[in-house]
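Next up: a single chain in structure tokens, the form predicted alone.
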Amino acid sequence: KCGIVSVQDNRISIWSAGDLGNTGLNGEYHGEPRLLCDIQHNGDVMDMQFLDQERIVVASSTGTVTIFRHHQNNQTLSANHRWDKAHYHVDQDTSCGGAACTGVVCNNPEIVTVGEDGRINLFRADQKDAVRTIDNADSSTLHAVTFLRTTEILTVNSIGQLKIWDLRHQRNEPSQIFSLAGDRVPLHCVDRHPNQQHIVATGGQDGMLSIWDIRQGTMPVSLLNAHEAEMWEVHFHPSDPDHLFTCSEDGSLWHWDTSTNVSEKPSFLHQGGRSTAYLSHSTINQSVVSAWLSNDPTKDRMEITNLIPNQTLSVNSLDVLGPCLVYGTDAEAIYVNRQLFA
């Protein structure tokens, strides 16, 4: 039986953060961000991504996936296309069987979604029905998805596994499975290096950053002590991938910088196993670990900076482009830093 659930008024909003002229000495944006338009959204927004300049794909906790169109001529948003209950637990036709759609990734016109139901959907923006559905892709919750190549995707799940799926093959099995050793810690986020596609970063419930080389082995190349609570997102900088950004439930947002060789400091890098050392907040600004795939921690160093040292509430989402970093927190605020590399 379905219970009655109170529905919050959730909204999708388009903001303008103004121009580069309004920044202070520390890169904080001083102009007032302007709300251009917004539209109601049923369920919690679990993930969203631009499909192109005008369309945004949004994943809902109800299991529905919606494409919204931003009409820039009159600054309005409208629902362009909707796949109702793309994710569901028992029966797609019941009124309450929806399972949260936890992740969405776009490579126009293709859209891939994953969900709590362990299902993977491949949609095309111009087609009413799913192009492909892998119903029992995973026995556990799929938390995130990203493209590895045009025809391959990466997923992470709640039992510490990273999987590669080749969408050209009709069999509903992953082509490769990688997993964390020991405790099956849930993985929440995944990103791949924009230039070296064999390098993949994941983050999980224990706040650890894992770096994987999908050409070799089935375990991470590096496990790096990071946040004190769940890591919600990990992103390589799209045009400068020596820089990586992670955010966490613990209220921190870290900038990992492998672009410089820094003088000898104690290493917190642990190869291929769970580490016992803990990175305390007092050591964050020391250079800590090696370049992404270095097996010799003494050769290179990585600088880590907490970009919001006094934050206490969860940092739920981040995105980075050029010199700009945008992040959202449980304070119901969106922050813009426009001078990342200043």
Given for the second form:
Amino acid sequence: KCGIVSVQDNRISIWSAGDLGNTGLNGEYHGEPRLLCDIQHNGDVMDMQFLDQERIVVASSTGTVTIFRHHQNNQTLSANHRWDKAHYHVDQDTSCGGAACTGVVCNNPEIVTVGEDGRINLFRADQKDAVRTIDNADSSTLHAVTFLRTTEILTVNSIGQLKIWDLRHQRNEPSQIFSLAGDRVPLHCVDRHPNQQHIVATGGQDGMLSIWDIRQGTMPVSLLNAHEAEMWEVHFHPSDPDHLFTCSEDGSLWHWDTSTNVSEKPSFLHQGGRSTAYLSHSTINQSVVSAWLSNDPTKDRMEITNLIPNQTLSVNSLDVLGPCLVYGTDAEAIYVNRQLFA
Amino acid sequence: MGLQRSEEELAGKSRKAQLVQVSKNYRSVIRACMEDMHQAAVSTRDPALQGQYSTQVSILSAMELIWNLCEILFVEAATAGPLLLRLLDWVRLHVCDVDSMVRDVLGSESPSKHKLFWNVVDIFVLQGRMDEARHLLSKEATANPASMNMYKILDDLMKKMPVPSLSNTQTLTELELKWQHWHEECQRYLQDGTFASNPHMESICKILLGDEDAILEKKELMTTWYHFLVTRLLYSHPTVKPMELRFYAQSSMDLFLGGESSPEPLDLILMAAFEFEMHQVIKECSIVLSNWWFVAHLTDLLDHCKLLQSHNLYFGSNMREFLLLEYASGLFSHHSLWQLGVDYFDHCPEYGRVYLELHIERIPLSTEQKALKVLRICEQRQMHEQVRSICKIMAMKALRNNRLGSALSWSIRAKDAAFATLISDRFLKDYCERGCFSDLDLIDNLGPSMLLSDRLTFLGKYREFHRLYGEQRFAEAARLLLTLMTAHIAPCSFWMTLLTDALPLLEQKEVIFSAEQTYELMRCLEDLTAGNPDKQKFQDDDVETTKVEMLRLALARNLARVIVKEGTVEGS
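Show the same protein again, this time as the form predicted in complex with the partner chain rather than the form predicted alone.
Full assembly next; the chain just shown is listed first.
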């Protein structure tokens, strides 16, 4: 069973996505997601992540970071711990001096948050105060954060920079700064390749997907023109990292597939129409060099598919695990796709 | 509500069918809301809340009733024949709750002995549900063999009753003829006194003959005048034409209410519909319903059916647009539904854009993400002024919070050179006050955005000068410094600082500035001191005077050294 957490009218809700075994020929309309429990949330939910099986960390637009616990025996949610004013502006004229917390990432028991105040916080789930705070880590808004290694994090900001921070060091400076070559387009999301830690993907305000090799150079390895508007989230598939997913304000969700066996094309026959585009972009030298980094146009191609046939409003968020893909839109709808690689 | 957009794509012959489908979709939305509301009413414990929900349910149910009738009469524009069938469906679906009665009766051990038995049979007949009526009657016949004869005749009559069909297998004239024969047959049986011994069956026969009094006797079962209307039509004028409805409707209402009670608003709305007064329907609905959703969408649908004449309101826009604008404006006050409002404005050709421009600037921008969404909407519609104003608001906010990088990012998005200059001045001011740069990560990595404003370019280059100096690349640093002044990239106010920065370079053991460069520097210094109008103030300030003197001295010394150096022939 997949568990999905959603936000509606500023409530956090937990849904059961139905049994994986309960699928028919198309596997689409069986087992509609059921609402299990929900709880009020103060402010917009900007980001959230599961800390462990039962706890969820939620970042709010008021600058508060909250841990919610899901009690599975009686299906309730309760607020377990809260860090008020994890993110704030100094000027008291603005609304309670609160600055939105824009991103959160967990590595139990550590939690790292970033916000519009350019601040990075390191929390531990059991400790009341922040373990470490880097004030003014960035002069612009930090849009997203992810772990590079257990002691290093990656952040992206609104002047198009990707920064590595080493949390072992006490100095409040990034250990490395990468930036885009041309205009400093804000970067909104970042994700790291699950197996090959030097490969990082970021998404920008112009909808461009950038792939970086952080071992070398300060500029991206490839720039792929994708969406027509802000790319809100990018995710490598955790167990099958030849697959990448991006979603955008333009209402589309793209599936990027660099798996080398293109002859056995997986068929994405859900939800009617699909638009596919081919890009020659990857190599067959699979064992050593990842498909994402190579630039050899004569070899295999990358297949890109739009998974949404009738796009209307923005797709704000997505997540992927195993054969399941979940995404949420501005039309107050959540979609679950349980047969991604059918 | 994305039906709005899909509607725009409809065209062609099957248009009517599509419009009917759209109408049905709207109705299922209403029904779904009703369901949810009903669930909420049932599950809540608070009686006040329960009352509220129940009221909502009845409002929604009235809305669906009205919509359904409008769909039959206007959208589908059912013609004589099918019209009656549709109206029968309408009545069966909406008007009275037969099901619970039916369940009770059928569930009991001997249905024909149940006290509600004849009620159920009557209501089936009144609603034209002949098969079900006959089925029940057969139970009575088996229980009461004495009436077997009567039953057989009645059953036969009911079976043979001619009804309009949806397919074109018979014309209206054929139907009328058949019906006439059947009617006469019923008449004969009644007059022969066939059913005299069983009052129930006799009354059914009278109903079949369309006897108004007989039908009116069953007022309690029918509950509403429009049910009465449809039953009347079924048994006296099954081939009624749409335009004739109004007469029957008016008389039905009068007969039914009988002067005891006056019509309710819902009754008036339905009457207006039967009279095909669409504008009246919309007007009455607007008055009665507090929310614009219903009238806005119904009007829009009718407009697409090309049914509304361009009924110009005094301020020039037409009714459909007026209602949609009202509805969409209401959406904008909601924290998340405003995005839907945008779509509505897009589909209002005359005033939509103006309304959108006004509303979009007033959306509270609580987070950057929301601001970005609003901006994207503006950019897609070429609303450049709004883009600039929103970016400016966000940039000002960022500046106040000392988030200079964010402020710069917003000015880049708006391509706002003036604001970029403002930000650069802030940086430079900080530098002058503190002697070092803040936010180096930003200034060092400006990239091509540096070119947005001159001041920004200067800032970037100036920082580069410091970097070069720090890396001891003096010759390059010197060249850069000079360029900053001679190419007028640096603002005049900063020249003094730049010249002062040149001092250490001049004092180096090794000669850095060439003769030409030194002359340039001297010229700059003279420009600076000569150009200053307030010589008095300048001379009073000791520090300044000392600085100028030191500079002059250093420049002179450098010139001396460099002339010698350049004059010396190397290696000869």
